[in-house]
Amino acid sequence: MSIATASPEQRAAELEARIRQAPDRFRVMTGDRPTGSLHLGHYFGTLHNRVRLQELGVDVFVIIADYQVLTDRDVADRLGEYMEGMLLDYLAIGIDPARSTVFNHSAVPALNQLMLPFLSLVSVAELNRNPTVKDEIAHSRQSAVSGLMFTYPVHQAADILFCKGNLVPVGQDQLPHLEVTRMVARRFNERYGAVFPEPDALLSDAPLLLGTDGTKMSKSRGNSIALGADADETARLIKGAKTDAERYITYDPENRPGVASLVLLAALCLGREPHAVAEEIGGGGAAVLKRTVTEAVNSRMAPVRARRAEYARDMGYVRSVLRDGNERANEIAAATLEEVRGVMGGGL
C-alpha cells in the first residue's frame, strides 16, 4: 500500500519512519491563534511535539496567526499581551530560534496576496460544507459569521503552502482543512505547473485533557491551567477542578472523565501509565488524586517556568525572535509569490 492511498493514521506511521530516515525532506507548518494563554493542554497536545520535531531536524515554522483571531470574534482583544506570552511559552518549552522560524501573520503581506489566487480554485460549495467550518460557526462568538469564517480553510493553506510546508501535524478535526489545503495545492498545480507540495497530515495521538470544570479545555473558558501560572496558582486551579462522589480512584474516561482526566494528567507528567496511577492513589480518593496531579505537575512545569522567567526579564531579545522570524518568513514568501506570479502569467 502506498502512503497516497494509506489511511490517516498508517499515513501517520509511514511519516514518522520518512521523518526518522531523512529529516531534512520535511518542513512542518503549524501554529496558534493569540487568543488566550497557552496551557497544558496545548503544551501535552502539540507544543512538545514541535520540540520533538526540531530535535530531529525538521525545518518547523510556527505561525502566531493574529489575523486569523477576527474569524469568529469582532475584535482582537489584548493581542500584543498574547502574542508576547507565546513567544515566551514557545522559547521556554525548547522551541530554537536558531532552528525553528517563529512569526505572525500580519507582518507577512504575502500570505494574503496567495489567499486571493488559492480563493480562485475553490467553490463557495466547497467551502460551505467543510465540517470543521461548520463546528467553528456553531461555537463562534459571532452574532453574524463573516466571510473571513468561510476562507478560513484557504487562509490556513496559503499559511502552509508560502513555505511549501510538506507536513502539517494535526488532530483528526482539523483533516478537512488540510484536505482543502491539499486540494489547493493539487489544482494550482494541474492549472499553472507545479508549484506547490501537498503536504500531508501528521496525525496526532495527543491524549484529551479536559478542563477544570469538566469540559473542553479552552483558553476561552477559563478552565485550564496555563503554561506561566505558577505553583500556588496551579495548586488552586486543580484543588477546584471537578472530580465525582465515588472515593476510589480509577482510569475510566467514558465513566469517569473528570477523574480520568486529572489522573491523565498526573501520569503524562510523570511519564507513567494512568491506570498505574490510579492504582497508586485507589482509596485515597479525591484529596490525594488532586495532591498527586499538582507536585507532579509543579515538578514537570518547574524548569519550563524557570526558562519562562528569564525570558521575560529580556523581552528585547523576545520581540527580537519575532523580528528575524518574520523576516526569514518575508523573504520566502516574497519568493513564493514571484513563483507564483511567474508561472501565472506575471499579471499579478
Ligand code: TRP
The other form holds:
Amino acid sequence: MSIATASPEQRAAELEARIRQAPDRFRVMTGDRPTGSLHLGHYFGTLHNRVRLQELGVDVFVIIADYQVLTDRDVADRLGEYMEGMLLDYLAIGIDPARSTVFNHSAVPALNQLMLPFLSLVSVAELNRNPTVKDEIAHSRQSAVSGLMFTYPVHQAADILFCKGNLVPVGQDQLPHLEVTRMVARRFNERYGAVFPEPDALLSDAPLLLGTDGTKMSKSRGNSIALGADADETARLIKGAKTDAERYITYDPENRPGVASLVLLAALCLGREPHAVAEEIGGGGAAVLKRTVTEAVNSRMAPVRARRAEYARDMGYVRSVLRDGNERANEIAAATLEEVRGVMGGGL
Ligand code: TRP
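I've shown you the form predicted alone. Could you give me the structure of the form predicted in complex with this ligand?
Following is the full complex, with the preceding chain placed first.
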C-alpha cells in the first residue's frame, strides 16, 4: 500500500517497521519550547519515545526552541533556568549526548537564516489558515498578534530541514506545522533542485494526560507534575487533584475526566490497563486512587529523579552538553545553508 493513502495508524505501523529495518536512514527532529518545566504529560507523550528511538539507533536531534518562546509572550522569562531544567530532564530520562544532539535556536545562526528563503515559499493566506496558530492566537495573552506568531511554523520548518530531519514525532496539534514543513521542502526542491526530504510525522499514540485541575496538563498552567518534582511535592500535587463526588472509581474519560486522568497516570506508571487499575481500586474511592497514583508515580520516576539530582550536581557538564550539541548543529546548519545558497544562486 502507498504510504500516502494509508490511515494514520497504518502509516505509523509502516513507519515503525521501516525504522526497525533501517534505523540509520532516519533522522528524528523534535523539541520543546523552554517556557516551564517538562512534566509527566511530556514524559509519557513524547520524551519516552525519543529515548526509544535513540536506543533503536536513530539519529535524534532535540531543539530547545528558545526563539519560539516569543510567539505568545513579550519576553522570554527565566529562560536560562528553564533551559537548564530541560537539559537535566533530557539527561535524566536517558537522552545520550554521545548519540543524540541537543541544541537551541539562538545558538545556530545559519538555521535561522534558512527562514528567509523558506518564508518566500509560502503565502500569507496559507499562514493564515494554520489551525494550531489560530488556536494559539485565540488563547494568547497578547493584545496583538506578532509576526513571529504568524510565521513560526516556517521557522519550525527550518528547525527540521536544516539537518534534513525526515521523521518528526509529534502530537496531533503539531500536524499542521509538519504540513508547512513538507510544503516548504517540496516547493524548495521544485524551484531550486532536490535538497530537502519531505519529513514524515510519527504521531504519538499516547493518550492525553490532564493536569491536576482537570484541564490539559501544561507547563504554564500550574497544573502539572514536573519531572523534577520530588516525592513529597508529587504527593501534595496529587492530593490536591480534582476528582468528583462519585465514590466508586471507574475509568470513564468522557464523563469523569479528573478521575480518569489519575487512573491513566497510575496505569502509565505501572504499565497496566487503566480499566484494570480502576476496577482494582473500585470502592476504595478517591483516597485509595490518590494513594495508588502517588506511589506509582514516585516509584516509576525514582530512577529518573535520582539521575536528575546527580546531573544537577555537575552543571558544568550539563552546560557542556548544550555547547557540544550547538557546535554540531552549527556545522550541519552551515553546510546546509551553503548548499541552499549554491542552488539558489545569484549570491543569495
Ligand atoms: N512547536 C513545538 C512545541 O510547541 C516545539 C518545536 C519547535 C518543535 N521546533 C520544533 C517540534 C521542530 C518538532 C520539530 O511542542
